[in-house]
Amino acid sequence: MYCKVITASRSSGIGNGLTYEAQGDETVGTAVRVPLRKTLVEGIVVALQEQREQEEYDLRKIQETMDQSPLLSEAQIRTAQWMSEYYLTTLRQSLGVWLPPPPWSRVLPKDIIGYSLVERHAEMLRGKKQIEIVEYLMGKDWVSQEELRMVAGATQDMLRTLKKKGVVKEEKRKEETARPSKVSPILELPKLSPAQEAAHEFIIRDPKPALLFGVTASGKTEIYAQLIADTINQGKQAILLVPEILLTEHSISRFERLLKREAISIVHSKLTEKERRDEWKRIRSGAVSLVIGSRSALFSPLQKLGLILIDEEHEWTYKNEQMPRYHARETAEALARFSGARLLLGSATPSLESWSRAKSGTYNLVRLPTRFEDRPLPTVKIVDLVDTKFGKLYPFSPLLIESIHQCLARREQAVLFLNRRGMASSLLCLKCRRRVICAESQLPFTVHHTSHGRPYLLDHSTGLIAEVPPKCPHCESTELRPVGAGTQKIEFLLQSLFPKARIIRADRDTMQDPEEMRGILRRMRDHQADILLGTQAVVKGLDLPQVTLAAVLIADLGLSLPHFRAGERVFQLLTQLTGRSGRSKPGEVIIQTFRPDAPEVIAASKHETEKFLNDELKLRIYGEYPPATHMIRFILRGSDAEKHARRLFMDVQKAIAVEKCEVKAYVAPTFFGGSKEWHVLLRGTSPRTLLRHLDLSDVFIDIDPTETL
């Protein structure tokens, strides 16, 4: 028998594993120690083979099986292999997201030295301490050395003496890990409405992946809770993915009513390395019934996975932008398939990818078309910012100011959304309603002022500084206006307009930790605040019963970006915002925009999600963009990135001619973290067919990118 082993070594050329002769007790997922060059290294068995692939060289043997219980299940190993093949990474890279950093021995049960009583001979005992040790051991099967030291005051010399006399016996045992409770962790089952019950029955009737398409406040979370309870009652475990770390705190309170807290594990990137390792061990032990977290929680080592839930499945944060560049949705599909687990995706504004699969029958489509208890959706008003008189109060329109006054007078709460931090703004043409953009990055310039008050333009992605143009570069109109403001500036204006209001600002400048989000939600629910102002964190999935007014201060941020997903993302944000208002009382939403006729704005104001999705899907098919086609992005960095990119682009053109396939290719510079890099983008029905013709050395490959040129 032979084993394919992925080693902890990062040596190039062995990222897809080495073959070793087995000892005989290895299984897929087993942690082992193997010889590599002149040293022993840790590894994990990813495949067993009856025969060798090549016979011309001698194989070395596995030296040690580190633990009989596999580190990862066979389904998890198969998913890692799928990731390696689909996302074009080494198997070591794809396994890296499943395992804590090496050495992996740190997550295995340790050998603990302990003692048991052989026989008690009073004449053999000398002194009070030896008597106390023997008396403590009486009636016990085995006691660890540490426990004897803490309780009976046993030193190593004392125990060595008793062992030499034959009074005690020394024995190594594996440390005890947390074990599954024999008592069900379920505390309180959710109460489902008839509509929710019908949706639940529809989901469990068919094992096929399902898309739960429910309007905001329709009660998707209650269906999640019921499915989790079903899974646990079947002796299995569940994963709930949320799009942001901050939203894990919002999820905890709901599911702590469902399950005992010790049965829940919270996984996110803010955990320290030790905390992450401890949670990993606890999950692997079987003591956890539900894992909640951002996309990395998908790789939790649950041994009896029965359910994967992806909440707000449309969010772009489910795409990892580091190697391996996986998408949680596609990877969850593979994991569910290999594990025999159920997969449910939920959203009020599904992604075009999931909507397309639901329309084609790849996913079951489950609808919740009305709010819980048939509560009405909020009324939506659109404010045209071009025709609005602001004075010094921009971007607060008179209608918005009056609505906030009325909301506060009723002792209710308001949520204000702006997709920008700080004090900055951009330059807009009031005639063609387009922003002045940087030619290099194709992103809007930000308006800044010198210490003398003179305005200038700055592109934060490239660092490029430019003069304010006298007229619009697009239509040559002279009607240019600095528009937009950051949350910091809005907070100052709110304080001056509503001096008695209690205001909370929630953005990346004020929230660095999930615990801070929990505090904000607690203050809002306890009515210790009146206005919640923030960026995207205040839009996504928050259930705040006292909020009756929600407003987007400037809805256009993103509409002008040259990106095929721009309209979809703006629509999702606007629709999600409307969902924050009127969840227990009649609500109102105000959308302020320079483009009141934009399809995204109109559809969001009329709650026409399905119509927007169908129309947008037609546009994608016509324009040959995903999900109608596939994309691959090649990323090139370094001093010769441009030369390398242009050479690769020419090779792509030759490969297209050879394969005679319908693939379009583009090459352009872009900016990442302030530094320039070059991208080559392939878009078409079968771009993978070109890969065998290309030299992709020193090229980062991004399959199904969410970003484009």
Ligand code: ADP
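As the structure is a prediction and not an experimental result, all values here were calculated from the model. Positions refer to the first chain, counted from 1. Definition used throughout: the rigid core is the maximal C-alpha set that superposes within 1.5 Å between two forms. What changes on going to the form predicted together with this ligand:
After superposing the rigid core, the Cα of residue 146 is displaced by 2 Å or more between the two forms. After superposition on the rigid core, displacement of the C-alpha of residue 132 between the two forms amounts to 2 Å or more.
Once both forms are fitted on their rigid core, the CA atom of residue 321 lies less than 2 Å apart between the two forms.
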Contents of the next structure:
Amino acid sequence: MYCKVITASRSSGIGNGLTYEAQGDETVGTAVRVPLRKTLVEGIVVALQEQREQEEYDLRKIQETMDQSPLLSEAQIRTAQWMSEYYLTTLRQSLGVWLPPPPWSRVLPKDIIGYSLVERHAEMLRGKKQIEIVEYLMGKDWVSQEELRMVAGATQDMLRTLKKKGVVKEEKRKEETARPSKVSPILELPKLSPAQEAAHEFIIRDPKPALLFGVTASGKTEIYAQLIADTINQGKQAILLVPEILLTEHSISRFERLLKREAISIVHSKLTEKERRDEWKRIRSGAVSLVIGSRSALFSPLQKLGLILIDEEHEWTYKNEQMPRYHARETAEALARFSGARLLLGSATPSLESWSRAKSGTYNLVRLPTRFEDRPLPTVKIVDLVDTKFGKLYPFSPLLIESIHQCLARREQAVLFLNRRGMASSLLCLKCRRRVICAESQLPFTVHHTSHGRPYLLDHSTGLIAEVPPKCPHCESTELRPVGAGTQKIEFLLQSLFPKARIIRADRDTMQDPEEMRGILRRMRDHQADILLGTQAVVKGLDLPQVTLAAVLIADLGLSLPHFRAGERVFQLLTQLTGRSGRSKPGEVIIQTFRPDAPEVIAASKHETEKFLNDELKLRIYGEYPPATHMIRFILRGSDAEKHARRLFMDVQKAIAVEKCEVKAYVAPTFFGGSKEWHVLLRGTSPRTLLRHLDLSDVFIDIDPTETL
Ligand code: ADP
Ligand code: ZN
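Return the structure block for the form predicted together with this ligand; the form predicted alone was the one displayed.
Below: every chain and molecule of the assembly, starting with the one above.
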């Protein structure tokens, strides 16, 4: 028997594993020590083989199995294999997300010393202490030395004496078997409404992945809770993925009513490496029934996975933008398939990807069209930012000011969204409604002022500076206006408009850690504040019952138009906004926008999600964009990135001619963290067929990119 082993050593060329002769007790997922050149290294068995693949090299033998039970389950290893095939990475790269950084011996159970009773001869025992120890051991299979010390006051000397006399026997056991984990029972079952109950029935009737399309405040969380309870009652475990921002105390406390805290593991990006390793170990030991976390929580080492839930499945944070550039949704689908687990995606504004799968029957489409207790959706008003006379109060329209006054007079709360922090603004043409863009980066310039007060344009991504143009570069209109203002400036203005209101500002500048977010939410819930002003990344997803006014000050900011996903993003943002208002009493929403006639704005204002999704899907099919087609992006970095990109682009065009396939290709520079990189983008029904014609060494490959040219 032979084993394919991925070693922890990072040497190149062996990223897809080496073959070793097996010892006999290995299974897929076992951690082993293997010889590599002149040293011993850690590795993980990824496949068992009857026969060797190649005969030419000297076969070496696995030195040692580090732990009998596998580090990862077969389903998890198969998912890693799927990832490396789908995302074109080495198996080591894709396994990297599943395992803590080596050495893996650190996460394996330690040997623990313990004792069991051999014989009880009363005459052999001296003193009360010895009798106490023996009595504590009676009727027990094995007790750790630590426990004997704590409970029966046993010192090392006493135990050594008892061992010498033959009263007790010393035996090492692995940590896990030493402390068998008890499965924590469900504390309190959710009480589903009839509509929620029907949705739940519909989900469990069919094992295939389901999309729970439920309006904001329909109570999707209650359905998640019910499914988690079902899973645990079947002796299995669950993962709940949430966008990082929703990892708040409030949403966690919902699940603490379902399960004891120690049966839940919270995994997020703020954990230190040590905390992460400890959680990993705890999850693998079987003590955890529910993992809640951001996208990487999908890789938790649960051995009996029965359920994967992805909340707000449309969120962009589910895409990893580093190697391996996986999407949590696609990867969850593979993991669910290999482990026989149920997969449920939840959203009020499904991604077009999931929507098209639901329409084609790949996913089971489960609707939850009304809010909990039939609370009405808020009324939505649209303010045209071009037509409105603001005076010095921009971006506070008279309608918005009046609505805030009324909301405060009713002693209710308001949430104001802004897409941008700081003080920056961009230059907008009031005629064609496009922004002045930096030719180099294709991103909007921001307006700055010299110390003498003279305005100039700066592109933050490239550092390029330009004069303010006299006319619009697109339509030559002279009506150019600096628009946009950061949260800081707006807070100032807001406070002067409503001097008595208690205002909280929440953006990444004011919130460095989750503790602050928790504080803000507590103050809102306890009604110690009247207005919450925040960037959308911070404010979306909140469940604040006192909020009856939600407004977006400038809906168009921060979206790099034109982008084929821009409409989808605006729609999602606006629907999120409508979701914040009127969650327990009737509410109101105000959308201030430069594009009041845009279909996504109108659809969001009328709560016509399904119509928007169907129309948008038609546009994607017509325009040959995902999900109607597939995209692959090649990223090239370094000093000769441009030459490299242009050469690759030529090779792509040759490959298209050879394969005679319907693929469009583009090449362009872009800016990433201040440095220039080049991208080659493929878009078509089967761009993968081109790959075998291309030399992709030193190229970063991004399958299904969400950010594109
Ligand atoms: P969604 O995630 O669909 O936006 P939530 O799950 O946050 O909605 O539910 C909205 C509000 O309604 C929450 O405050 C929640 O506690 C309440 N709610 C929903 N369903 C129930 C239920 N079955 N029993 C009690 N409260 C519920
Ligand atoms: Zn113009």
